[in-house]
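Here's a solo chain for you in structure tokens, the form predicted on its own.
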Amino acid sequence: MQLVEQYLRDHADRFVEELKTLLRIASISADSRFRGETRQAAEFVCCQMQSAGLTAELVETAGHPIVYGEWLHAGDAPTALIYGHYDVQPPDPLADWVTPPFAPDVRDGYIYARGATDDKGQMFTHLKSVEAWLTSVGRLPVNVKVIIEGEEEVGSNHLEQFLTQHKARLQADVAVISDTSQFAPGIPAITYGLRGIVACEATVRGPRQDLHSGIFGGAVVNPANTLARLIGLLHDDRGRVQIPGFYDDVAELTPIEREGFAKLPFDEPGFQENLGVAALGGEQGYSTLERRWARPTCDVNGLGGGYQGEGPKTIIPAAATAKITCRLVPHQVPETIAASLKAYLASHCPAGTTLEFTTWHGCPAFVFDPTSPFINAARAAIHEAFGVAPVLIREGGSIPVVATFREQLRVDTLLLGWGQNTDNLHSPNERFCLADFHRGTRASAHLWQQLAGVRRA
């Protein structure tokens, strides 16, 4: 390790160029419009696996491409699949940034920029440890085997086909993923359960078009209003989902976990502090870890509908539209939660209004053995690069392919978060602490080494 330790050292300025110019592409997968910044995005990806001394290809798919790279040269030693992704969320509202997303600003220790930390900074740390070993030390511990994606962000729509027609190609021993955050500032951790999610879209209409709520106000039904009616009946005043048999399939904590959660050094003011609220709220009878990480919740993301400009307008929308996901813990089905919210929106919607719903994605929960080699391994390789033992923790978010790969490969994820929750991902001024990009970076190092001590099942 001594060899790959200096050349970390020697190249972390490098590292942190590089990581600016993949930055400062506009990668956003949701919008069309981005179609020739994402596909460079892929292009550069693509070049840093080959410079890093991986066999690497850019795979073509309906959408944005996936890039592939592999080094198969440690034998019988064990193979870890890489995952990441190289899109990202768009950056609006673009007047809270206090520097343009994709130029990449450097101030008081972080990086800021749409990517930082979801997922282009984590990802990349994986990358460098790759091209540290190979460059240093002429091989890796371990076979590697990498997958960068594009559609992450907008449910990964053509990877779980690739997947499929390359399941031969893909096997591994266990598969990695820095998408996650650690518990908090100087507190590594390895995730070892997601929640799941399903994410809908309902539309109220009414009448064919927007009408004069002077002349029609009273005689029709108005669609804003039925769909505020309708998401007040989603909740009790307990925080309890009210969609029928919501809670029928969920896994409940143990007392070990629960025991466990309580015993991480959760600042709860501090946490309701940093989100600039008065207080915090849910499904009663839970603590806050409880209920972001092990709980299943319904919110409401967006709504939509009538007039939004400035002043009064004075109409009765034809339309009302609110996009909803539900976050879902252990043996929650989200096809079955999906029609059970539509069954449910629908037998509320009065004569005079129409129910369209949509469903665009969804993907169950996922717990992983907390007991498991792999994660003794990875305890071990974050206890060298951070210098205090990594704690145990679930993660509130959806990482889709974590349960696309234990379905395709049959192979389970370790989950190295290097990231805070504080890093304002998916929000403006999203950022990453150089300190963890590097320590990260050490750490994915140190994995490989580690991993190829596990005895392969």
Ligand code: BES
Given for the second form:
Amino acid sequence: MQLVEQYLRDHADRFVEELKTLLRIASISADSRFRGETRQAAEFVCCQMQSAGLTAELVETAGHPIVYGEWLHAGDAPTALIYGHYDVQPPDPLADWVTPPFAPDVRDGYIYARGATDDKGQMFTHLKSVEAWLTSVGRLPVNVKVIIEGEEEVGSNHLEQFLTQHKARLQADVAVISDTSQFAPGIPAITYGLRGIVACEATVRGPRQDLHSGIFGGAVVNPANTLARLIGLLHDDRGRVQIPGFYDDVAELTPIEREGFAKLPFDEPGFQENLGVAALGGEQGYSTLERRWARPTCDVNGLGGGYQGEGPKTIIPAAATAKITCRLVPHQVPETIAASLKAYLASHCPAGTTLEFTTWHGCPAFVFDPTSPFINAARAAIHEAFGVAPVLIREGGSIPVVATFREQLRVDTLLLGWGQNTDNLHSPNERFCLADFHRGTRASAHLWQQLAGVRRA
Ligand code: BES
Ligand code: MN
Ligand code: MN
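Form predicted together with the named molecule structure, per the form predicted on its own context:
Every component of the complex follows; first up is the chain already shown.
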């Protein structure tokens, strides 16, 4: 380990420079205008894997390419399947960034850029720890297979096909993903559960085209009014989702889990203050951590329709659209929830309007056995690098591949987040603490050593 530790210290600055190069590439998977950049990011990641000592190649999909690499010379030792994503969320609203999203800037120990923590910076820690082992020691204590994809932020729609096609080649004992967060500054975490998601879009259509609201208002049903009414019907005044059957399959929290959440040192006033809200809100009868990690939600993510420009304009819009996501918990089924939402909205559309409904993507929630020996290995590695033992948490975000790994490859995932929830992921001024980047890289290097000692079940 000493050779590896020394290598990490000696090359720390170059790691940051290489991360900056990756952060300069605007790999926005959702926006087809950035197709070229997205591919360029894949190529850069592939080169990084090769210079780390892995064999690596670009795998084409119907969408953005997957980068696949491996090093399989550790004989009988366990095999770790590392996953990350090189694509990023759109950087809007651009005006809110202090420095431009694709011009990485280091201020006060943080690197600021879109993708800094989600997931370029976090994913990079594993590539660099692998490089450190293979360059300084000449081998890794475990076998590694690495998948870095470019469509996580749009639902990983083409990844499942790759996983099912290459099931045999991708066999592993445990998957490792750093794409979550620490519990709080100074409190690293192992995440044993994530929520699932289903992402939909609902458009209410009315008249053939926008109409003068004086001539026609009062005589035709307004699609924007209707959409607002439909959205209002999603929740009751206790924060419960009103879609029929929404809670039917929900796994209730066990008393032991609720106690575990309650014991965590959660700074609720600080959490609230950071968000700039005067009060927190959600489903009554549940704590904030319960609501975020283990209760399902239904949220509007974007809303449009009618005139959005400056000044007034008097029209009845022809259509109005809402982007809606539901966060899911075990054992809700994404397709079932989408169908219930669609039916609920359609049943409340008045005559004179029609509903158009699209489901973009979905994945189920995931909970990992917190007593697994792999968790102990990760705990020891994190303790070594961060100086404190991690806490066990669940989180509210979603990573579609985690469920696919279990279903297709029968492999469970270690979710080891090095970032913070306050690092502005998906928001303006996304950042990653450089000390966390380096600690994460060290923890990763120790993880390979620790995993080598885990006996297969
Ligand atoms: N890295 C996030 C997920 C995440 C962040 C989990 C923080 C836990 C804590 C990931 O890139 C992400 O944003 N996922 C999407 C889901 C996807 C299907 C669009 C999400 O959760 O919105
Ligand atoms: Mn991510
Ligand atoms: Mn993300």
